[in-house]
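Next up: just one chain, as structure tokens, the form predicted on its own.
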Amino acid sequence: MTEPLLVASDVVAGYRPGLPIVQGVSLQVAAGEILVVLGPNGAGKSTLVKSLAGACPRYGGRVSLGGRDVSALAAHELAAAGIGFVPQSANIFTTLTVEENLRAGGHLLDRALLRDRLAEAWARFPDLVAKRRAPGHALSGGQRQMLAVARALMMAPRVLMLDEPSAGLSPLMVGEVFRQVRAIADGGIAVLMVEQNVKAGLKLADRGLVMVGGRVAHEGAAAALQGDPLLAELYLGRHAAHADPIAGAAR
């Protein structure tokens, strides 16, 4: 069994002390693996990922990256340690061009490495090449999402965290973004992804974790969760045990 790269144990997080949204969540993700975090609205999914990336206060628990305890690190220190984070909104600079956004993502790199990472970004996201001088506000939703991911990859993270990457995208663009996410994981990066599109998320991921009320309610292999009636119960209530969990849970 592959050793986990990112391990979170009993994480408690939220925005006000004494009123935690995430209440003792544990998870782990290995290099090359995609873990999708699912759950109904208000379950604490986004708060969990934000707390692991240092973008939201964490009041308890332990986080380790490659065996190193990173629990006390600030957001910029987590980024330097190898955690890349793509928030759901405000994930690019809309007044900067595509290339300027990428350069901003790699601002700590020396000139030669920055040049190499830019070349990698253009090769991975060829649709952005023609837009390299266009401002962020001129991009489509799908192009913005690809740019946000490309910018997060400029520092070559070991773990990539994505908050609702399919939000607001057409089915065609969801497929393209998810194809890129799978390729990123296949390249050896651990991916932790919050997703409301249950069907697409489970089809993409290796494993799934379901949160309800700030806690882990269920988890397992993604393929097994696709046909698990408990998924419908957790999303829709106990009386939905015989409903289609994928159709019922999709947003």
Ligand SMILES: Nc1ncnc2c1ncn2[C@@H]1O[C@H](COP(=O)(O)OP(=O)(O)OP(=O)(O)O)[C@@H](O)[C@H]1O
Second form
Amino acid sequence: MTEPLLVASDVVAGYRPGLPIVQGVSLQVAAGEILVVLGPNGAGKSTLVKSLAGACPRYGGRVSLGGRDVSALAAHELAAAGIGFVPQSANIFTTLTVEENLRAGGHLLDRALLRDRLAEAWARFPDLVAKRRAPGHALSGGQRQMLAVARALMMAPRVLMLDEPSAGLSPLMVGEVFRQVRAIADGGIAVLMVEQNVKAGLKLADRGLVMVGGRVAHEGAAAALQGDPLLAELYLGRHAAHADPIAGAAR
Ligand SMILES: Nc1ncnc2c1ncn2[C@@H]1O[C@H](COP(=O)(O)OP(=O)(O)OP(=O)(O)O)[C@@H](O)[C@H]1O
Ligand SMILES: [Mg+2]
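Can you return the structure of this protein in the form predicted together with the ligand rather than the form predicted on its own?
Shown next: the complete complex, the earlier chain at its head.
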């Protein structure tokens, strides 16, 4: 069994001290593995991944990467240490060209490495080559997500965290993005992905974690979660009833 590359223990995070959104979440992701984070709107999924990337405050817990404690590192230090992050929105510079976006993602690299990583990006995402000089705002939704992922890969992360990369995409493009995510994991990267589409997410992932109210409600092998009645209940049962007073009253 592979040692987990990313280990988070009892993570508490949010936007104001004393008002935690993520309330003690632990997770592990191994190299080559995809962990999908599921859960209803407002569960704290984005806050969790943001806190692991240093993009929002963490108030407690520990994070380690490849056995190194990275709990105290700032966002740019986490990026340099090997944590790549594609946020849920605003994940590319729309006024910069595709190539400028990639160069920005690799601005810490020396010239030779930057050239190599650019070549890798063009090879991995051939659709972006034709758009090389197009501004980000001229891309389709799918192309934007590809660019956002390619940008994060410029630093050759060991862990890649993606927040709803399929949001707003056509089924065809979702398939394309997911195919890329699997290829990235197969290359030995640990992938932590937030996903709204439970079925598609569990089909892609190796393991799943369900967050409800800032805590882990359920976790396990993706195949096992797929048929789990508890998962359906979390989405359609009592939690939904609490969240929606009309649905609750109708029960
Ligand atoms: N920048 C912010 N400042 C203050 N509170 C925030 C901020 N971003 C999110 N929150 C709050 O944190 C809680 C969890 O939000 P979060 O975005 O982590 O949920 P989510 O599970 O990603 O939801 P979704 O599925 O809608 O993306 C919500 O109550 C939200 O209002
Ligand atoms: Mg979110």
